[in-house]
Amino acid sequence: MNLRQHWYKWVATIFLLYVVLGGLFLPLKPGITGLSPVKITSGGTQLLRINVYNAPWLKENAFGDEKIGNGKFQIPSKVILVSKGTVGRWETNEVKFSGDHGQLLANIDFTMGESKLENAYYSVFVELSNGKYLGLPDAVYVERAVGDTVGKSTFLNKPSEHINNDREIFEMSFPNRTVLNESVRNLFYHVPMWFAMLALLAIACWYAVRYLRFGDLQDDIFADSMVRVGILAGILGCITGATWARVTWQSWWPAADPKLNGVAIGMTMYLAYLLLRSTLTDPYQRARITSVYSIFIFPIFIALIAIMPKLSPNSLHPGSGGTVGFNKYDLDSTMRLFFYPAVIGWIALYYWIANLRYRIALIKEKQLNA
């Protein structure tokens, strides 16, 4: 095999093997998935119930350094609440474990007293005995009670800049994210498939332009192969996306999401391309009409799925309609080691499939003209 000619096959094989093995088997980092109650009134002691995910070292009888495998897993030492608008915090030095519900329990005094604190959302952090943290941003809303207006505040005026929710507990593992949890691994499949679809449709648009310029039917056949496999990548992207949406948004297809509506319209336009092509028998007429159609709908499709959702006031998709993108919170350094190879690998795989279809189509065309 000519390695220079078939480089994309090796890229697809090696990168996707790396992504599948690493993306499926590396463990998630521990993290906080929830807090109860989510609203607290100051002026007294409050019991916090903190749900911690993927922490095998957290056991009812293991509140001490416990050696598991080749590393030591540290124990929770305190719970800290920090507000974005202040430089202080509330904290407690006692953390217990509830074996019945698998929760961390902490009693904390939320007295505001004569301080100038206002009602606000606070992030919760569990400090471990090794100095690192598990965190959940904006986890609880603290409201001043009517009678909590005099006396000494329990709010500590300590710098809190060193507390960072992105601090790592383990060096090579994926981050745990609230709501996503294990489904965050779908980032290596759903998103790269859409990248592959867009790459193939862009190549198809380029070869459609080439056909209109040079009139070579091979360019039309190649463009058609790219469109068909691009549609396949889009359908698989919809399936993986619907599965993800069912886990995180409790709906297979949230009808109010502008990006999903754009996808539905765009995919319908490309399915119409297939219908249009099937109704034309003359190869040159078919090539001219479908090339113009392909060039026309590609920028519309980009506008529907990339531009319009960003302009929309509401969207569930990350990076659209005011929501935070993956590069802000979820795509940490470890995930980037797999996400970018996944994008390259899936593009190479679908290009490989499209190239095979192109060669088959050429053979059929030669047989018809024989």
Contents of the next structure:
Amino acid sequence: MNLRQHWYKWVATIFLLYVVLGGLFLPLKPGITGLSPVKITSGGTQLLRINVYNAPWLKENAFGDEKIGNGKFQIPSKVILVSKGTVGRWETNEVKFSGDHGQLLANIDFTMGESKLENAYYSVFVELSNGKYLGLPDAVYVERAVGDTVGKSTFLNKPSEHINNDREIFEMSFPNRTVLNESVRNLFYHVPMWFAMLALLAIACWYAVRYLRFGDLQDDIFADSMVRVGILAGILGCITGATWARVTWQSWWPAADPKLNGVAIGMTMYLAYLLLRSTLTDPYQRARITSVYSIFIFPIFIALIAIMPKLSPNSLHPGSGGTVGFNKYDLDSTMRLFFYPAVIGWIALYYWIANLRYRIALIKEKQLNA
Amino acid sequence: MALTEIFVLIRKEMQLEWRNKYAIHGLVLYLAATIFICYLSFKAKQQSIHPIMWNTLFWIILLFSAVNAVGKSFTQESANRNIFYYTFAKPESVIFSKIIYNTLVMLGVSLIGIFFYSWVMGNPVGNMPLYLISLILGAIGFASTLSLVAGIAAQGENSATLMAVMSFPLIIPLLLLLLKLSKSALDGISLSENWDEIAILGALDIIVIVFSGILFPYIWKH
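May I ask for the structure of the form predicted in complex with its partner chain now, the form predicted alone having been displayed?
Full assembly next; the chain just shown is listed first.
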């Protein structure tokens, strides 16, 4: 087997093996998945139950080890509630474990008293013994009780101590974000499908131009294979996207998203390409006409899935229509270590499949002519 | 000279249309019937229609009329006659003459359409000149996009189905922009605040026309 000629097959195999294994087996960073109650009325002590996912103290087997508390292990030392606008801050040092140690119990005295504190949403942070934080933004709503207007308030006014949860030091684990949770791993499958589709359709467009310039029927068969496998990648992108949307956006096909609608229209254009191809019988005429159509629709397809969603005012997809890009979620770049190889690997794999289809089509063509 | 060639071809199209008037009459009747159906199913039942629905409905009517009007561009004349044109005219002249002629037809259809539509459905448009500009840009865009698609579809066997399947997805970006611009006109927003949308639409029209000029010669030669 000629190594140099088949380099992309090696790229596809090795990169995708790395991405699939790493993407499935690397753990998520610890994070808070939820807490109860979510609404607190002030004036008295309240028990907060905080559920921690992938708790580091469980992973490190901190229990049964005598060195707890010397700073080596990550055990919770403080629970802090901070509000965004007006600075309200409650905290407690008394953090207890509940049951299997995956849930934390914290008693906090919520008294607003004579302070000018307003009702607000509070973010919850768990400070660990090594100085790091686990956080859940805007998790609790604290409102003033009817009689809670006299006496000293228990909240701390420390505006200088702002908790910066955005800074994460590098470690080999995926980010743990609210709503996304474990589904963040789908990034290595859903997004590269679209990159691969775009790449294959771009190659198809290029070979269509080549056919019109040089008139070699092989270029047309190659372009056709690229389009067909590109549509396959698009369908798989839709399926992986629909499952992801079901988990995060609660719907298989959220209607308001311009990217989804753009892709639906774009796919119809390429399905029309296949229809057009099947109605023409003369190979040269078919090649000429479908090449023209393929060149004509490719820029419109790009406009539909890449440019129009960026211009539209609302979109659910990251990085379009006012939403933050996915890189905001990936602060220590662990995702990138897998995402870029995934993109290259999937493009190489689809190119491989399209190439096989091309060779089969060539053999069929030869049998027809023989 | 290419310009005289285009002019001669446009005149030929007009004469053909004038000699057998059934096509243009059919188009106007189609338009009137569709508008009347819309009137019966919306206005006559509910007494009032939401302006956004008014606008969308009108553009959908225009879209279907355009597909009908432009779709026959290349199937109307026999293959032998096309070969005859091929011998003396440049393909660029053929497609540009078709685009210009279809633009004129679409302008006529739009104006008759908006007149009749306003008559039966009422006219909530706040800024009529801007609405007319969107109609003109729409006529150019529909005519240029659909002319090339008609040229492609005429090569296949089942050209009416092919025409519909290929043109609807292609026309959607244009239609969305047109809906946005005409919505602004509906709300009475002034012309000066819509320059960028007009510019995008104009640029899209020009891109499609240039693309048609580049790609049509490959369809035309057999």
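No experiment lies behind these values; they were computed from the predicted model shown. Numbering follows the first chain given and starts at 1. Definition used throughout: the rigid core is the maximal C-alpha set that superposes within 1.5 Å between two forms.
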Once everything's superposed on the core, is residue 283 shifted 2 Å or more at the Cα between the two forms? no
Please state whether residue 49 has a C-alpha shift of 2 Å or more between the two forms, with the rigid core used for the fit. yes
Superpose on the rigid core, then tell me if the C-alpha of residue 145 is displaced by 2 angstroms or more between the two forms. yes
Report, in Å with one decimal, the C-alpha displacement of residue 136 between the two forms after core superposition. 3.5
